[in-house]
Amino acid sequence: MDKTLLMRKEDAYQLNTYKKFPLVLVKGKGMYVSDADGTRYLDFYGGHAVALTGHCHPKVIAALKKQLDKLLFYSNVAYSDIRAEAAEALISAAPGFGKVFFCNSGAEANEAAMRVAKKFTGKKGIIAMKGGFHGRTTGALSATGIGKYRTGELLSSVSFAEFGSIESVKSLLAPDTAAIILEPIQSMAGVNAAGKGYYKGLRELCDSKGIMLIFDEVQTGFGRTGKMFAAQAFGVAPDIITLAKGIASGVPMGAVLLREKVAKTIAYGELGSTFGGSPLACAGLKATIEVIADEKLVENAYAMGMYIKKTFSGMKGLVRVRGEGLLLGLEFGHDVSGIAAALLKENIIVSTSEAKNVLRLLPPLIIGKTHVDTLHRAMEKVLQDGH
């Protein structure tokens, strides 16, 4: 296979709007991913925190196959066996919500919930957060909080606060308020959390201003942090959750959960998706559900997560672990695209972010410690050769 020949074709057909790794992959199995020369790359990016349960999860596989043995696709116009039992064992998992929108992306899901929360309100304005990312279509971008993002026609009813100031929020407050949006652990702006007040904070000024609480856990959902879903963790029951990423172990798939009382408001015609939902889709999600629970992988993301916070502690030129479970930044006192470049070298893949001085681990979350002390070990070598 000659790897040169691909990177190049890809390049003459795709357009040119992603940086890539210099990498051609051609296979992957569990924490690793294999580039088409051969080399093996310990994957702590995951492809961008969607290989929740591995590359290539043998169980996910075999519902995979077993659902294109039977059908591939039929849109929402009729009922499907796997798409009932994909939402029941989805909304099993989310305790308090009673219904599912399914769409195909995070940012379809975005879309949709603030569609849902201005016609539960009847109120158009939307309070955002700076640093939050929300997807790339014009109602997401619109609440997008990262400058260089925000380009083209933007809804004007989308405001900004501080993330992590209640002050800054009530400060956008108007009578015309839908709702406030925000990502718990804002992942590309450096992995950003707040304290567990602020996030009951919103909640309670929610409550009182008659305002939905939209949680963003594209990246935060399905155990990432340690629990099934950042809500948890910090303890506040959003109005809406909108999902994505690895939900379905990579098979695209979005989806919005709705409070039964928002869900009531809305009628036939209101939402729609054709690939919403596909059979395919739901057998993904199903499968990887079932793998969560069935290996223990929520509980494995927080014991993961305290133990590269553990490990990476006094690491030279490390200033603190952000985040919780597997969704980690590495914030350094100095520029990091070094790092991840020699550690790309090492044959180890990690991400970067907005902030220049965070590195982020979104792993698969089936790691253990040996990847951890792989990791470590491989970031020593590469900071004392002065990175």
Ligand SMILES: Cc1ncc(COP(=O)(O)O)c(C=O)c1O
Second form
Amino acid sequence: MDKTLLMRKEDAYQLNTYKKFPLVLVKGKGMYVSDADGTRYLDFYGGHAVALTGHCHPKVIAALKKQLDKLLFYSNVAYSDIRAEAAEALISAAPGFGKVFFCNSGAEANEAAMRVAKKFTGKKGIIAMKGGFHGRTTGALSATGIGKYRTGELLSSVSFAEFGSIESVKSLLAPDTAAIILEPIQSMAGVNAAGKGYYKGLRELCDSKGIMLIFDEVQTGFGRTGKMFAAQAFGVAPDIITLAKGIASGVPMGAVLLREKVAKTIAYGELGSTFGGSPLACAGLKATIEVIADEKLVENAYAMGMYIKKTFSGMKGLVRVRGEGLLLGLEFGHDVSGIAAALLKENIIVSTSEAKNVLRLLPPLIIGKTHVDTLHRAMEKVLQDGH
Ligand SMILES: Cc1ncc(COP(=O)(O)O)c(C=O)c1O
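Instead of the form predicted on its own shown above, give the structure for the form predicted together with the named molecule, please.
Following is the full complex, with the preceding chain placed first.
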């Protein structure tokens, strides 16, 4: 395979909206992906938090192949055996939630969530957080609080609070406020979490004012924080949770979890998506939930998060490790882009973030101690080399 030719071809024909790693990935297995030139990379990025069960988990692949041999697609105008099973598995794993709306991406899930909140409350104001990221469609982008993404025409009904400050949210409350939307841990912004009291305070505020609380768990969902949902890690019960990324281990899928009382306000035809809840995605979702339970991946995410924090503490130049479980930010006192580039040369993929001094780790939940040790050794080396 001529790697350079493939890269040139992709650049020639695909709209150039991404700065890419100089890799042409052709294979994946567990914690590793392989380049067209045969080099294997240890993946602490997971294709942007998508490879929850690792790359090509054999049980997920078997479930997908089985479904492909039976029925590739039919939409929601008919019932489906695998959709029924996947929906049941998801709702059973999400205590307190009664219904799910299936779609295809995180942005679509957030659009639907905000529409539901507006319908339920009969209001239209949204309070979102500075630094939050919710996707690229107009509604989701309007609620995104990172300036550089906010281009083009956006909704004026969204206002932005300081993440972590109840007072800031209170100052934005208006008679027309329908919902508060937030990433419980802001990933793109550089892995920002707030104290538990913040989330509880938001819940109380929403209860007292009849406002919907929406948690965007597109990144934190399914175990990443060491609990199945970050809402559980912070001890609060949002009205709506949005999911996407790794919930079907890499088959495109989004989902909106709704409490029964909220779900009741939505009538036939008010939400829809041709591909939402496709048989293939549902096979991926069901297998993902099963693998997470069978292999105790939520527990592993917690344990490995603690191990990473312990292993990296005291590292040269490291200020602290931010985040929970396997959504972690290694905060340095300087720009980390050189470290990320140097690690790639050591055959390890990590992520940067909007905070220039934070390296982000979003590895598959199957990660083990040896992988952490490998990253630690490589980091020691690149820091020694002056990065
Ligand atoms: C927290 C969060 N919400 C929403 C999205 C948007 O998801 P998608 O790209 O599937 O539309 C992302 C994507 O990075 C995300 O990180």
